[in-house]
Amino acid sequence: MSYEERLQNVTVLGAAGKMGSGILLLTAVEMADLMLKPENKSKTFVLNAVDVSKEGLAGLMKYLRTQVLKVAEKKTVPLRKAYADRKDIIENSEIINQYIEDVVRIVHPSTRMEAAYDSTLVFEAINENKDLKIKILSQIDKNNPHKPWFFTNTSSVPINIIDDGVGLDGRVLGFHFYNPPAVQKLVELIVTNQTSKDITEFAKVYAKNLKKVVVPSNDVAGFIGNGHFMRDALHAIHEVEKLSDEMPFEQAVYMINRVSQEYLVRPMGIFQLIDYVGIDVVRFIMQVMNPYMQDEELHSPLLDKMISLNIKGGQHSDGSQKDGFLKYEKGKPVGIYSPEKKEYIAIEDFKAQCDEKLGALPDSVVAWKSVVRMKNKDEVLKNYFNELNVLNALGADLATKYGKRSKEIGKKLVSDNVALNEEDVNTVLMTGFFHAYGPINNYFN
């Protein structure tokens, strides 16, 4: 079966979700572009958008139209060529509208799993529950005569568990998009010893056509991205717990969050990142990963406590940030939750006091937004971290300790044979998490 044939009937499971909607958008555009080729214009392309929520599917179709408009506006020249035989559409606006209709026409929203029974390719983007994944994929595979290929978007469940649980004999691989899929360039590609070479080669072509950066990961729970993030988060939590012996909890969270962002030159603080992903999601990923870890415990009683108090973070349906460890107003942190007081404490009430305890940053400090654009980024960062590492201040000490731990985590991913090499670890953190530099570096020794 050729690349085009494989993409003539596709299903996205969990299509109305945050990840599924992005996967659906990318695939719909790729399928439409294939359909518009002269040799394919007589062929039928179907993309089943399957989700349990009718309301979610209705919102998905609105999202699809909005996003395809943006896609079309960026490629009017190739679209004009694609529609060259259409004498009824001349203006750019007509070409754009026709493309939107062609993309949307491919998509068939459905709440019924049976829609996937004719597909030759199935993207799975449901929640991180291995039993549910196995149950749903088994149902499809049992009723689908085409022996479909499955791309699971799991960020933590080992692929061999899914393969063996369903009995796919290598017809599944991990194709982990980063959030949001339509924007993020990174994809982690996870295969097992059983994975078919054909499905792997198809995945690489598909990723190339989507202009994604592909990083291979070995089939170890959490893979590279969550393998680093979960341990990074636990380090931050442990540091907060230590500082909480000397100061109120909310002040400790503020200090570690600021250190992990400003001192380490990252796009956001670690507790903001936990809130963005969702406190409940982070804990769940740790629970998925933990049974497969031989020499460590990926668990945090603090996360348990926050969830028991119904403090979960995550995002609203419009993409705005929900309150978690931090309280947000117009996307900016304005308070920090105190589990003891069961309320948010305004950051302005203690910011000056905490900043004084942390101490001044080196004069050479540079903001993340600025440094990522610099051609001499490595030189600038090296100079900054050299100054930070010898600075006699609490903030500098916490940052240096954090940087060393982050590097240690990265190296362990290589030594544990999760990542193939150090460069892959750095690529995941720089591309998938937008870090200005990789954790395995010469800044912290």
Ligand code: CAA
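Because the structure is a prediction, the values reported are computed rather than measured. Between two forms, the rigid core is the largest collection of C-alphas that superpose within 1.5 Å. Positions refer to the first chain, counted from 1. First, how it differs from the form predicted in complex with the named molecule.
- When the rigid core is held fixed, the Cα atom of Phe271 travels less than 2 angstroms between the two forms.
- With the core held fixed, Gly331 shows a CA shift below 2 Å between the two forms.
- Rigid-body analysis on C-alpha atoms gives a rotation of 9° for the smaller part relative to the larger between the two forms.
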The other form holds:
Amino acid sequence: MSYEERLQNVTVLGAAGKMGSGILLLTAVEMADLMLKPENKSKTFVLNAVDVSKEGLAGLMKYLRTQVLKVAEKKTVPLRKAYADRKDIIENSEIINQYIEDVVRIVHPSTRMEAAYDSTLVFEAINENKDLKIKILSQIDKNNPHKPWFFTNTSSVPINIIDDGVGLDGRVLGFHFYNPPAVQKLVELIVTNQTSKDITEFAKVYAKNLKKVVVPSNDVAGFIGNGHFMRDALHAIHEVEKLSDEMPFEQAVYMINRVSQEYLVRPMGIFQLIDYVGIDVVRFIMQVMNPYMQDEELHSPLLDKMISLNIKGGQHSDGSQKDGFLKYEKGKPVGIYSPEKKEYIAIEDFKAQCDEKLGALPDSVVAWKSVVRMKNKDEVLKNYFNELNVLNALGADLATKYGKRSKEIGKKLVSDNVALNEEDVNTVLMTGFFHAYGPINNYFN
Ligand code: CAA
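Taking the form predicted alone as the starting point, write out the structure of the form predicted in complex with the named molecule.
Then the entire complex follows, led off by the chain already shown.
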């Protein structure tokens, strides 16, 4: 079966979720582009968007339209060529609208699993629940006569467990996008000893067409990205617990969040990132990874406590951020949760006091947004971190310690044989988490 034939009938499971909606969008655009090729005009392309939530699917179709508009605006020249035979479409706005309609036309939203029974490729982006994944993939595989290929977006379950659990004999691989899939360039590719060459080759071509950067990871729970993220989060939580001996919890969270963002020049503070991914999801990933860990415990009683208080983060169905460790107004943090008081405390009530304790940043400080695309960012960052590392202030000390821990985690991923090399670890953090620099660097020695 050719690349195009494989993509003529595709299903995304969990399509209304955060990851599923991004995967759906990228796949819909790729399929529409194939459909618009002159040789394919008579063929049908079907992309089933399957999800349990009807409301979620309605939100997905809105998201799809807004995002395809952005995609179309960036490629009006090739689109003009693709619609060259359409004499009725002249203006750019008409071309863009036609493209949106063509992409949307491919997508068939459904709450029924049966939609996947005719697909040759199935993306799985449902909950991080191994048993549920195995159950659903088994049901599809049993009823689908095409021996479909399965691309799982699991962020933590080893692929061989899914392969063996469903009995796929190598018709599955890990194709792990990062949030939001439309923005992050990374796909972690995980194959097992059984994964067939054909499916791996297809995955590479598909990733390339989506303009993704592919990093292979060995089939170890959590892979490279979450292998780093979970340990990074636990470091932050540990630091908060230590600081909380001397100050209220919410102030400790504020400080570590600020240090992990501004001082370390990252796009988000670590607690904002945990909220963004979902406190429950982060805890779940740790739970899935933990049984496979030999010399460490990936577990946080603080995450358990937050969830028991129903503080979970994640996103509303319109994509806006839900409150978690932090409270958000128009996407910006304005408060921090106190589990003791069971309420959010306004950041402005303690910001000045905490900032004073942290101490000033070096004058050479750079914002993530400006440095991330600089050509000479290594020089700029080196200069900044050199100054930061010798500053005698609490914030600088916390940041240096944090940077060193992040580097240690990165190196361990290589020595544990999760990543093939240090460059892959750095690529994962830079293209999956949008960091301006990799954790294995010369800034923290
Ligand atoms: N879909 C499509 N586009 C989106 C989007 C989404 N869901 N969210 C943001 N964007 C776009 C915005 O529209 C904007 O596009 P334009 O430049 O064309 O206007 C662009 O991304 C930047 O967004 P903003 O200007 O609003 O904000 P920002 O510059 O702070 O970037 C961010 C937002 C891209 C999310 C950035 O903060 C970031 O990369 N944060 C880190 C996120 C991260 O670490 N993700 C990995 C999580 S772990 C994971 O995913 C693995 C797992 O298994 C748990």
